[in-house]
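What follows is one chain in C-alpha cells, specifically the form predicted alone.
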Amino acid sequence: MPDIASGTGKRPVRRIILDAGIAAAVVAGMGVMRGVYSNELMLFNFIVFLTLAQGLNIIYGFTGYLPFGYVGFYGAGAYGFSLAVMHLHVPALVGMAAAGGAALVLAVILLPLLRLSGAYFAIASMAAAQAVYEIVANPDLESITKGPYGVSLSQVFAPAASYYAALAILAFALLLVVWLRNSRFGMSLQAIRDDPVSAAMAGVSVVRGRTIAWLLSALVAGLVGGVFAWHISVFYPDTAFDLSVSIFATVFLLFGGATTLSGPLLGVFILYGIYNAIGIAVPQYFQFTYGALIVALVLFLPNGLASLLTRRGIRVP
C-alpha cells in the first residue's frame, strides 16, 4: 500500500507531463478527425465510449465498485438536459449544467449503494438504474418526460456545437484520471480499494474517499448523457437507459486496463474499431470475433493489454 501519511508516493513531474501529454493528443485527434472523416455520428460516439471507459475508471480502477447500472447517470445526464430544455427553455450549455446536476442527484440518493460490494453492489447498481428507467418511461408522467414516447429537442439541434463540447466532456474526464494517477488523494483511493482497513489505520478517510470517486464518476457520465442528447436531439427511454451502454463501457475499460490513462482509450480504439468494421460491415462474424476476444482476455491477460507491459517492467501510462 502507498505510504499516504508521509506522502512519499509522489508522482514525477515526468510522469503527469506523459499523462497530460497523451489526453491533449487524444483530445487534439478527435477533434482533427472531423474533419477529414465523414461519419461524424460514429466519431461522436467514439467520444461517447472514450469518456465513459474513463469514467468508469474513476470508480472502479481507483475504488474496486463496478457498478453494472452506471448507465443509469448517461440517462439520468441525458433526460436532466431534456427536461431543462423543454420546459425552462434553457440555452444548451445551461442544460447541459443541468445534466451534470440530474446525475449528481442521483448520486447522492444512491450513496447507501456503496455500503455494499462486489457483485452485490453490481447488481443493485443495475436495478437502481432500471428503477429510473422505469419512472421516465412511465405514460403517467408523459407531461413531464414525454413517457416512453421519445424525446425531441430539435430547438436545440447543433451537431457541431455538441461534438465540441463532447470533446471539452472528454478533456475534463481525462484529467480527473491524470489527476487521480498523480496525486495523494488518488493513491488514497487505490489504498482503500486494495485493503480500506490498513488505509483507514493509516488515516485516510475511505468513506470520503469512496464519496468523491462515487460523485465524480457519475458526473461523468450524466454530462456525456446531457451531451448524447444534445447532439442526437430525438430518442427514447430505451436508448438512454441501454444497459449495453454498461456493458460496452466496461469491457473496453477491463480490456485496456484499468486505473491506468492509456487502457481505457486502447480498449475503446481497438473493441469498437473492431465493432465498427465488422459488427455493422458483416454482422455474421461479429459476435465470433468480439466473443473470442473476450475470452482471450479474460484467460491470458485478466488486468487488460496493460499488463503485458507491466511484466515487463514498463510503467504503463
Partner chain sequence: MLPAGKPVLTGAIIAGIVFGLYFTLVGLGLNLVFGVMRIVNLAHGDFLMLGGMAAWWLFTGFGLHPLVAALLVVVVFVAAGLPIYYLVVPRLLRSRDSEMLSLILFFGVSQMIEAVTTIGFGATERSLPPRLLGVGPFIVLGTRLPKAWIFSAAVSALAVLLVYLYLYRTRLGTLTRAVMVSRDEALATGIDVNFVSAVAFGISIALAGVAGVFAPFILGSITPNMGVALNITAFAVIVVGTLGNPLGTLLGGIIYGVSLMLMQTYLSSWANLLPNLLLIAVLLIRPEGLLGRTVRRA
Contents of the next structure:
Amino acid sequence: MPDIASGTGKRPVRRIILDAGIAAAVVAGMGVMRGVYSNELMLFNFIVFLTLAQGLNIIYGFTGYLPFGYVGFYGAGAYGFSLAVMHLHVPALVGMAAAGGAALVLAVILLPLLRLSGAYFAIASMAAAQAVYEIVANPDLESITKGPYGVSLSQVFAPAASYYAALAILAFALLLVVWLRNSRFGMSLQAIRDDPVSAAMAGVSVVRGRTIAWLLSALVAGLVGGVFAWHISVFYPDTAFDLSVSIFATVFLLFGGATTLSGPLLGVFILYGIYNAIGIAVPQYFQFTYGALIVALVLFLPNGLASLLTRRGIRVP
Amino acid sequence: MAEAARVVSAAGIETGYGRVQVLWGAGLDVKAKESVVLLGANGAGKTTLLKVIVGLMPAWKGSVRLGPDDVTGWRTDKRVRRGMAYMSEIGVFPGLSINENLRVGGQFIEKAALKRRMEELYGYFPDLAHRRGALAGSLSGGQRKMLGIAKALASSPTLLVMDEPSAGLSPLFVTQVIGVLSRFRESGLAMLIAEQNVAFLDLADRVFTLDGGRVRFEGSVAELQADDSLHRTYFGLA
Amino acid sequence: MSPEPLLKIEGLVKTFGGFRALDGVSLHLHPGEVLGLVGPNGSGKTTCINVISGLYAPDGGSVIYAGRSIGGEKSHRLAKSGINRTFQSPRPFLSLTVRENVELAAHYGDPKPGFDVDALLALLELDGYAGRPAAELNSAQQKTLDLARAMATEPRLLLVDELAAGLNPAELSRMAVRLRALAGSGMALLVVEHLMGFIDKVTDRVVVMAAGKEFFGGTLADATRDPEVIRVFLGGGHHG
Amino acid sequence: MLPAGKPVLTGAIIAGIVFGLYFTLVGLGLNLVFGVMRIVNLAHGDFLMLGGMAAWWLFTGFGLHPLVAALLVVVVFVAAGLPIYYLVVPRLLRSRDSEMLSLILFFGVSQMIEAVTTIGFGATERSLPPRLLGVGPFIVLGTRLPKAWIFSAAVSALAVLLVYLYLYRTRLGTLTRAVMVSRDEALATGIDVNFVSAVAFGISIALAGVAGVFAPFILGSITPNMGVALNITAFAVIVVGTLGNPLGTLLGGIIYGVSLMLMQTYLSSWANLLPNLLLIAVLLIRPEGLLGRTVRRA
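I have the form predicted alone already, so could you send the form predicted together with the partner chain?
Below: every chain and molecule of the assembly, starting with the one above.
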C-alpha cells in the first residue's frame, strides 16, 4: 500500500526540511544582502513586509480571519518600544519586549472580535486600529505619546543591531509558519477554518486554537513595529498606523497565496520588488495598481499564485 | 397525434456541485394537463433535477425543452415568462405581505390582468384573502404553503413545478395541500411534483422515481405498487 | 430493567426565538443498543442530536451521559468524553487530506494510544483516498469520512444523522452492516433516519417524534401498527 | 461651530439630529447594497468623496450650484453604477464566501478611486463657501444652526423619503425587497435578480455621491483620502441602525449624529474616536443592530 505510506512515512520530514530550508535561505539571503547592497533602508523595509506578510498568514491563512487593521499591532509595537525607551530609558532589547507586550495586550483586549464573522471582524479590526491611532495621536496625550508630533529615539539608534534584530524576527515568523504547516496544531487550525463545528467534534478546542493564532499573529506584528521604531528612530503616528501597511501586507499575502510559506515571500519579492524598482515618486500609481490587483485577485485568483499549482495537485511549500 | 404534447421534458441531465456529481443522466417529461410525481428519498437528487429544469442550476450535459423550445441555457426569468412556475421548498418571501408575494409571483403580467388573477386566487384561498396585508412570515406552515402555491400560480402558468410541498407540514395540512392541488389539476394545469411523501401519489397521472441521481422507474401508480422492491423502498413503514 | 442507561434524556426543551423545536423529549439508550429516532421533517430529530452533541445548549430538561449531566457542555469536551456524531450533509475538513481528517480526530479526540488510523481507513474502504484532499471525495465518500472522523475519537455514544440519504442500495447495506458491527462492539447508537428500510435493518427499537415531542417508543414493527404513528406519517391513511 | 446660547445640551441634541439626518444619507446606500446583495461596499466612502470632488469641480470650474451638481451626480453615478455592478458583483456572488471577499474587493476599488482622485485633483483639502446654501443662521428652538446644515439635512430627508417610495410604492422596489428577503427565492420566482441588484447598486452610489456633494458643508472640507474614515462612519451608522434594513439607517444616523454632537460638546478632542468605538461596541454587544439580524459566527 504505497499510497498510505507516502501520506505518513518520510514525506513530512522531507516537507519540514524543504520548508525550513526556504526559511533559512531567505533569512541568510537578507543578511548577506546588507553587506552587498547599499540601500539598507530598502532592505529593512523588505524584511518588514516579509515578516508582516507571514504574521498575517498566521491569522488569515490558518484561521480565515483577515484583520484589515493589522497595522494596529504594528503601531502598538512601535509605540510600546518608543514609550519604554522614552520614559523608562530601557535598552533597545528591553524595548523590543515592550513592543511585543504592547501588541499582545492589544490583542487580548480585542479577543472578543473573534466572535464576529469574517467581514465584520475585518471592519471591526480596522476600526480598532483607527481607535488606537486616535488615542496615540491625540494632542491631549502629548506628554505621554508626543501626540501627533511624533517621537525621536536617537538614544537607541543602532542601524546594524536593529537590522539583525529585524532579521531575527523574520526568522521567528518563518519558523512559526513552518511549525503551523507541519504540526497537528496547525492542522487543527485549518480544520477550524474549514468547519468549526466539525473541528469541535474532532475534539479540537475552537476558541483556544483561534486565540493562540490571533496572539501569535499580533506578536509578530508588534515585534516588527518595535524594530521599525528602533531602526527608523524618528517617526509620526501617521507612519506607525498607516493603513497602507495593512494593505501592502494583505496584497502580498493574497497575491502569493495564504497558508503556504513561499506564497507570501514571493508576493513580497515580486510586488514590493517592482514597487521599489520603478520608484515611488508618485505613490498613487502603486496605490492604483495594488487596488486593481486586489480586485483582479479576488475575481480571478482568490487563492493566489500558489493555487495555480495546488489546483493541479502539486504541493506548494 | 395520440400522444398529448409535451409541456416540458428533460433528457440525459448530468450536473452536480463543484466536483461532486449528483445527477447521472436523469430525465423526465410532463405532457399537457398531466400531473407527474417525482418520487425519491432525501438526497436522491430530486431538488437538483427540478433546479435544472427551471434554470436555477446549469446542466453539465443533457437538455431541457419547454414546449417547442430548447431552453437548456435559459435563465429562470425567461422560462417563467414562457409559462413555467416553480415553487421552492420555502416558496414564499416571509418579509413581504401576502399581497406583495402574489404581485412578485405575477410580476410579468400586465397590471389589470394581475389584479383579476389575484382576486381569482383569493377565491381559491379564502384564508389568505382575509389577511392580504399580513406578512407571509406571520402565517402558519400550512398557510405559507398555500401562499406558496398561490404565488407560483399568480403568473397563470401552464406548468407548475413544486419541490416537496409536504416539507415541514403536519399530516392534516398535507391532506389540505393535496386537496387544493387536485382542484388545480382538474382545471387542466400541468404539474411536476417532487416528493418523498407517497400520499402525493393520489395526484399522479404518472410517476418517476429517482435514486442515486438516476431515474429508476417510470409508469403508473399501479405499476409502482406492483413492483415489490420499489414498494418496500417508497411505501415507508409497510 | 437492564443496568443504568449510557444516555438518559428527560424533558429536553430547545427553543429558537419562541419556536419550541424540542418540547420535552425523553429517551434513554444503553451500551450496545441502536435506537432509531424517526418522525416527519421538522419534528425535532436533528435538533435533539445537536443538543446532545453540544452544538446547542438546552433550554430545559436534562441530558445525563454516563451518570453525569452534560447539558450545555462544549462539543470538543463531549468528543473527548466519548460522544460523537455524523452530519446530515457531511462536513469534512475540505482542505485537509482524508488521512489528516481522521488523524486529527484521533489525536485531539483522546482515543487510546496506538490508535491505528490506517486500519480504520481500510475498514471503511477509504484507504485508496488517504492522501487526497477531502474536497475530492463524492458525497457518499464524504459521509463515510464523517463516520471515520467520528469513530477516530473512539466514542461510546455515536449520533448518526441521516446517514442513508443519498447513498445507493449497495452503499446502504454496507453502512447498515458497519453500524450493527459498532453496536456489537458495545457502542450505543442513536440513528436519525427517514428511510424506514434502513431503520428496520439497523435499529433495535425506535422513538417516534412529532412537533418536538416523542410520542411512541417500541419496536419498528409495533410502530408501523400504531394508528397514531400511521396518521403522523401518512396524513390520514393514504396508501397504508 | 458650537451652538451658542441656551442650554448647551439642547443645542447639541438638536444639532445632532440635523447631523444625524445627514449621516443617514451617508449610510443609506451602503445599507441598501448590503440588504440586496449581502456584500459590503468598502468603497462607499470613496464614492462619497468623488461626489464631493465633483461638486467642488463643477462649482469652481463652471460655477454650478451644489443642488445642480447633486442632480448631475445622481444621473452620472447611477449610470456608472450599473456597469460597475455587472463587471464585478455577479462573479463575486458566485464565490464561496462572497461577503468576506466583497470586503477585500471593494477595498481594492477604494484604493483605486483614492489614487485616481489624488492624481487628478492633488491631495489638498477642498471646500465650498457655506453661503452657497444660504446666508445667516437658522434658529431651531433657540439653537442657531448654519443654514447649510439645515439644507443638507433637508436634502437627506428627501433622499430617505424617495428611497422609501421606491422600495414600497414601485414595482421594481417590491422586487428589490423580495431580493432582500431572499435572493434564492427571488431567483426561483423568476425575478431578474441581476437587474434589480444593478439598479440598487446604482442608486446606492448615487446616494453616496449626493452625500458627497454636501460633505464640504457638513464635514468642513474634503480630501481624496477621507474615504477610509467615512467607510467606518457609514458602517457604524448602518450597524447601529441594523444591517440590511435601509430604513433602519435613519435610526443609526440619528443616534450617531447626536452622540457625535454630544462628544464634540463635552469631550471635543476625543470625538474622532466615536465612530470606531461605536462600531466595535455595537458589533460586540448587539451585533444584530437595534432592529435585528445576526452577524456573529455560530
